[in-house]
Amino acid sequence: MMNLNCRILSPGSLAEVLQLLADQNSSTKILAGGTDVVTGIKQGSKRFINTDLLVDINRIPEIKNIKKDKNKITIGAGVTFSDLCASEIISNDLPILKKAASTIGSMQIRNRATIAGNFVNNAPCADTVPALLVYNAVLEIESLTSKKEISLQEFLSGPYKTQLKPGEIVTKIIIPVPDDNYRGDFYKLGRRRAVAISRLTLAVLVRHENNTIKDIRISSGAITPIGTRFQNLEKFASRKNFDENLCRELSQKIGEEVLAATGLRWSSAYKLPVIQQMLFQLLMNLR
């Protein structure tokens, strides 16, 4: 049994959750899968050290569904990575997200950890963030008195920091369904093949016609302080011929973009060539 030195409440509906969050203060934390929160509390992380109440949302049916409605897919915040991997909707329409989810931790972790917990915790190594960014994910956030939508990129404000305010909870992830002309891929580099924290992640989604790029989206995780879309690269590639020369140019430029975002670090000599080669390989495979 867990000994976390704090109270745990398990409401049975979203309405109860919102009321509890409204009645509490900033020392209240939401408990979803618990793979970050519980370990953070037990390790004495300063992000969780003052936590005195955990609101367990595991029994909330409203946030456990994956639905497709015409041109959008809605994923409940409480959906686990195992749920994502088993979903035909995700497999058919959002394969980059499925691939990213399948790389996370062990089966036991994937059975517990949730999609919203991954980006609400906002560790730089959050594996699903690059995939969600290239899919233009939008979050639905609720409190007792309001409901709003915000893009994932805007939501992520810094390492382990987001725009989520006290009293609020992410309830849904909303993703426009890419048309059949889009192709994409995800690549993760860790210290080992499985149960590995990401050292570098990269997601690419591209649509091209007659070998001309009509739309391209490139995002990374782990190598940048937070998951990031490389919009300068995307603009540079737009309407250009999707050939090997362009792939090389984009691969060179991503090194420059990462260096601009992070500054020169002791790991730059290793990481920059690796991310450049990762992007080149992904692009060449998508041509």
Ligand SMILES: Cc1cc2nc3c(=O)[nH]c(=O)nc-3n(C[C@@H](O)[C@@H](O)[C@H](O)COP(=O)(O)OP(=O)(O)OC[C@H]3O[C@@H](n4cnc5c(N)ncnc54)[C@H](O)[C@@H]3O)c2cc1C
Second form
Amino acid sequence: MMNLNCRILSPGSLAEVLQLLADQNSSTKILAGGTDVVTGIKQGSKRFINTDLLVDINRIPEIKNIKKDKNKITIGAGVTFSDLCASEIISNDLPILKKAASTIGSMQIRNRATIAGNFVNNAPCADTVPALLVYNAVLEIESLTSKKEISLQEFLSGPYKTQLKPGEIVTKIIIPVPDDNYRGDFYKLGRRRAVAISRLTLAVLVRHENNTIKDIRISSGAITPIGTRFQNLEKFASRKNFDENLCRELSQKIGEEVLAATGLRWSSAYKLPVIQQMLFQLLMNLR
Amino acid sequence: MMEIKFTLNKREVVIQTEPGIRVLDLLRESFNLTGTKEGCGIGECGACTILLNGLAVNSCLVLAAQINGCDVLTIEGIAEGNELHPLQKNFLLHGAVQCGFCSPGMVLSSYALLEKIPNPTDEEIKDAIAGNLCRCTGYKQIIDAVKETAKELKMIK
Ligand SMILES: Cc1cc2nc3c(=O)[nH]c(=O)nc-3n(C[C@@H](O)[C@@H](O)[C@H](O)COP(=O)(O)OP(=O)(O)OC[C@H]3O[C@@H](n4cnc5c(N)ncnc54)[C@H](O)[C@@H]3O)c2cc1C
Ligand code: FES
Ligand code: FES
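Switching from the form predicted on its own: structure of the form predicted in complex with the named molecule?
Starting with the chain above, the whole complex follows.
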């Protein structure tokens, strides 16, 4: 029998969670879907060693909604991937996020795992990260004494590392709705279709008028140490003609960017041509 | 130790438990419900699948304290007395049970699917059971059994 040997509290409101987190010491952890926490503790991961209090946030209604007002979508931090996949708002306005969520784990995992847990854990292969990055997602973070907003890009500081401080909880993800002229796509390469850790992911969102690129956002996960936007590529492509030649140049350049970000790794030999071809195809389909 | 109350296979139960044990262990050891199996213990195989408030979840990733007040259904809870559930009958009829280790989880994932989508496509069936690994059957028999059950349940309604 496996026993995590710690206290577990399941408060019913955000106010109580904030109070518990404020009273905490460093061995208190938030527990959402538990798909990283429980496996992490079981596998003896250093990040969860000495946890003596888990604050279960599954019973707080404040972080469970998906809302749209005017040009902004707000997703509660405790929304599960199954909730995301079932939401019409997400299907209509944030299809890249829906596609990313629907590729995660299995039905059982998607029924438990939450969106905030995914990027707070910040594994290189966290699949929502590239999607949220191209949507310019902003997080709302609360503690007993403060409330602030920070962009996801800034929040993610390194593999399995974020800017989250003791006492804080992510409450919301806020996304400006891209207008109808944007089109985008998400691609994931895993070893097999389900329950597969991503080897490579790529998200692209682009708006072009009369074939000229007005705005393009490109991000990747798994292949880079953390999910990241490719700002050099985005600048390079801006205002250029969206033709086959540009798609080819961009896919050439993403190879160089990934090499620069990772240094040469044994797996690069096969990954580089794959990511180049993936980006080329995604871009060509979006023209 | 803490006291938790929940609905287990349609009956109210109360039990003293360590809060940080897995629901998988609670079911097997405190309730002697050994139909719920442990394969991998890390969310990958689906042998430990139960329905929590109607949703298929891996009981190896849920802690005892978390099911306080919830509704839990295990493989032991889907037959009506001595009458097997149509899914169980069809799994047997279609050769979808070989060693049987995956079967409880596989049946429960299919059960959750049919509750939500009474008439699923092949793709929807595959998606619902993608988190349940089977080393024996090759899955075709399982998909056939689920389709047949969907037909029968529709006729009953
Ligand atoms: C079998 C399996 C397959 C998987 N497949 C995929 C996959 O294909 N793609 C993928 O991206 N991921 C995959 N995952 C990982 C994915 O399930 C997790 O990253 C999940 O999204 C984490 O959410 P959770 O609610 O389970 O978080 P938990 O495990 O509860 O928590 C994770 C971390 O986030 C913290 N946390 C949670 N919520 C908050 C909050 N609101 N504010 C602050 N901190 C918080 C916790 O303290 C913890 O440090 C898989 C996992 C398993 C077990
Ligand atoms: S034992 Fe729970 S998923 Fe394998
Ligand atoms: S019947 Fe043996 S694992 Fe499925």
